[in-house]
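In structure tokens, the next block holds one chain alone, the form predicted on its own.
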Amino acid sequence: MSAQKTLFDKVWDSHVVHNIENGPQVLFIDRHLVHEVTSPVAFLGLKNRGADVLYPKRTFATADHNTPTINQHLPVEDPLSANQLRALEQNAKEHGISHWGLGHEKNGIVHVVGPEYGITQPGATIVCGDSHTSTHGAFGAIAFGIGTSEVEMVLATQCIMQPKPKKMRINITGTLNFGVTPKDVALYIISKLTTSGATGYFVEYAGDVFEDMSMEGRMTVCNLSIEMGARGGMIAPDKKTFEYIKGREFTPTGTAWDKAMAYWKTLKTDEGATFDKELSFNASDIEPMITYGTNPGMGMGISKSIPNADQVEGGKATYEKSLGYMAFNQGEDMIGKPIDFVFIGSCTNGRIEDFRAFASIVKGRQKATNVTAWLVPGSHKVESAIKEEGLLDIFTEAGFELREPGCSACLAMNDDKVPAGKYAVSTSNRNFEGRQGPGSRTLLASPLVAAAAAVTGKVTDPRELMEATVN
């Protein structure tokens, strides 16, 4: 009898190609993602070589990281952006790649598209210039992010030399409190194992939680896989995987979606296979969540007063500058904070079922005078599906904007930067000094704390609004 396997690997050991002695192994990548910021240095390497892309058809470009989210059919200002927009546009022309550029209907964020045209499939290798690659796990794929000479190897060889990483699983059952969403969910897990916390692991989410999550929630906790160290994060595709992938352009029909079922079934960890480290919390320790300094773990129950340094890993000089630069204290509390700005989108929360929430909080109430408030879908799918749901109508009349699809606030590599000394509440995915403008201040949280800082203008618990709208 074959030994117990886990998920992570059944999949990894099924695309490694060549061992190499005392090193790392070759493995075959099913599907690599290009976007217009880490390509051109790759492509050029090609050219350079004289080499061409092994395996066209199975790269995927799309722009996404310097899209402007205003005026696209516009020519783009930025030069440099223009530069790597009109490079990923020839280089993707060259080799016959398909391109979903600016104006193209299928544009958009590459961690949405990937999932909503079925390129992302069960038990498939994953790969991209990205760190937050790591989204394509939800559905049982072996995703992560590479590195720009790693980007040329996958296009002229389809294959990447990695080390195997540890197993980690990290377990929560019980049912999430009222208002708690996914994003709290992995906000949580990384505040407890900080930023370093699985460092050298891959992780399987298993659990009442995630077997209950939508896969646009299972998407947003695997993409913050990355936040606290892991190489990527993974869940077991099941019923609701399969549903939501049936049908989407580049998965199997037929015959091959019958034999593309029987082995997507076997895509779970086996009774009794081992993990290097086993992580398990309760549902019911978890609140809605906010960050409070300059990573992603640290991070709190929004009810909850800032720590002091000695009860958070990490020194106290190091603690008390992230303080600083974000101009809080210890001991103070999150909820009454003004706010100056909020940012719904990226690849973390940029997906329907997050507008759908936020037009929760917003529905009859009017956005704060002192907020800019940028609403950026993921894709023109999200954008479609928000107006046809009738949120555009509540945003309009609740004083919102929808931009137009592109990563936007997430890195401010466009134009939608938040100003030196301003406060953001993001639903994107990072925290650090600068991230969202020079000198931008980030608080990192939920939809639905993201809609209810719009709407008051400063730091609230979404509960009270929803206790509100319910009563």
Given for the second form:
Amino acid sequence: MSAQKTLFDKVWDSHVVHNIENGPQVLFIDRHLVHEVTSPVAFLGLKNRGADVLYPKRTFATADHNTPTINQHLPVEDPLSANQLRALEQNAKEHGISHWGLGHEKNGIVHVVGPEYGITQPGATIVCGDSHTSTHGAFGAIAFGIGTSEVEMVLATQCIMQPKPKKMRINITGTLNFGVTPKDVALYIISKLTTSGATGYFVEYAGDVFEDMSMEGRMTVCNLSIEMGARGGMIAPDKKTFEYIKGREFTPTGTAWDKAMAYWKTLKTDEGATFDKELSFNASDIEPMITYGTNPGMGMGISKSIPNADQVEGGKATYEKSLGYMAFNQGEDMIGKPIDFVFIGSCTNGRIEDFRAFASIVKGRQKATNVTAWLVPGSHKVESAIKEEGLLDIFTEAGFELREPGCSACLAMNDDKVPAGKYAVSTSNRNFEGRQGPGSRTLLASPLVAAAAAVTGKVTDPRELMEATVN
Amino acid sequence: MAYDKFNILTSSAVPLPIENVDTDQIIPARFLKATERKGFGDNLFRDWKYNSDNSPKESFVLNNPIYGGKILVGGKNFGSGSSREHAAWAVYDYGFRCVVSSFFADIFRGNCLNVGVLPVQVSPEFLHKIFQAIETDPKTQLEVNLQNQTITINSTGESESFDINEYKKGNLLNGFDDIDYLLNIKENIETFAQNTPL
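Structure of the form predicted in complex with its partner chain, please, following the form predicted on its own?
Next comes the full complex, this chain leading.
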């Protein structure tokens, strides 16, 4: 066996507690993030088993999935949501777990607040009962989503059973074109791999494009790893990573910091280490992306036209069903299609950088009258930054309102639902049938594309508006 | 949570020849608000099964009395998307004990194994044969034999073997669960944790 290890090997192998013969490995979990929707049955299971939470200090709870994004100071109206929020609070209290519930100053989407408070660190293993846990891989952590039985397992034992995934490296070299954001990079990769192209793999992203990316951008890319089927994605930590985490609440300090840094600096793939699969793309081939179908793999450059069934992988019947749901036809352009809703937010694009991008286009313009826009910060910290940086003033002048943090219209568990038949340009992560409300039709895109749609009322190439701003 | 032991399952099957069936279709997010595991079967494929006024969509396979059984046969990349275990619960609670496809999404596959639903991955060719057999005779019987790791179309005798790791196979055959196993090696875990600072 070669001595050279990948970044993934280094982190994974150092967390193996036990090997089960002809079975999975037992992996120690450093940090477990918990939210209100996928945890109540796990806590109930723990109770029925007479077990306790083994390491409450390694467990962090926040409410995000079904929380309202207006009037958070009032009691939650939906009795079922209120019941789940109450259950989380009680379970956290009973087991001594820190709980950042609705109204707490640190509340926000679990994958936004984890990094904000330094819970997310290089070399850590992080799980959560949510598939977008892959977000935390941006820091060189192994992070992935788990089911509720596994949430119970981690609560009870701080371990998870998993066969070691295969390894894939995706290299993108060069410089991104004008108007191309990390979201476009991710949607481009998914459009090339399809939604099952990385199933069974853990992905490492490498090359200039990811090195040049901000931490927020890296989080967006790693977040979307699950949308090509990968359990997770990760990027080797570098100076940018260390600067981001330094001084945050749960970040080590003093000698512990020095010790951690010495270890973190070793977290990169060794020269000569091998991957089960390696793919390379050129940054110059990527343009602003938009999806036209009902899975995140059905994306294309915004200036292109919708492919014909014979140009895409997979069955014709499935493809036609998908376009039928969207009421789009093969060969049509996306540019110019009227839209009804715009959503900026979610664990994919609900960070400060995303709101800066959105503001850069809506500044000095007006929201189109036919558009309902939901601007939902990923956390209170993001919300505060939006206000402090003057972005809120830009939004207000342009006719937009800012809501309170939560997952919101990404999965529409609260009241932020797109009505049946309506089109939403959304910065979130899934365009599945009914994802944003029964019958809703979602076009996934970057904050720039969302902003261009918000001010024009139709699908618009953001580069046109950006050029106009520059001129 | 305890589930029925799995050994040999012989049953007719429900065909769903659609690719990339995601967990938002299997159970839409608005039905994830329970704090107990019950009643999820009623909302399996809710928005494919019912119109917005709750009238049944006649064309959907689960509303067609010709089809039934404990095996669900789906197209490639079944269970993609969200990690919600509620999708596997809904499949189980509806009465399915086995899902057959030519490819499964990772998290869904793991969730199925953890709740007592056997995911059986077959070749695209064999999947096609199963769909054809059901089309010819909706009551056609499939036999899934976990001990031997085989799936057979009884009417034609055609058979294929499938993979499952020995550990998980043992769990399903005996109705064991992972947490009991891990609680038995708690001392190892605690020793490991001592060397792993927060």
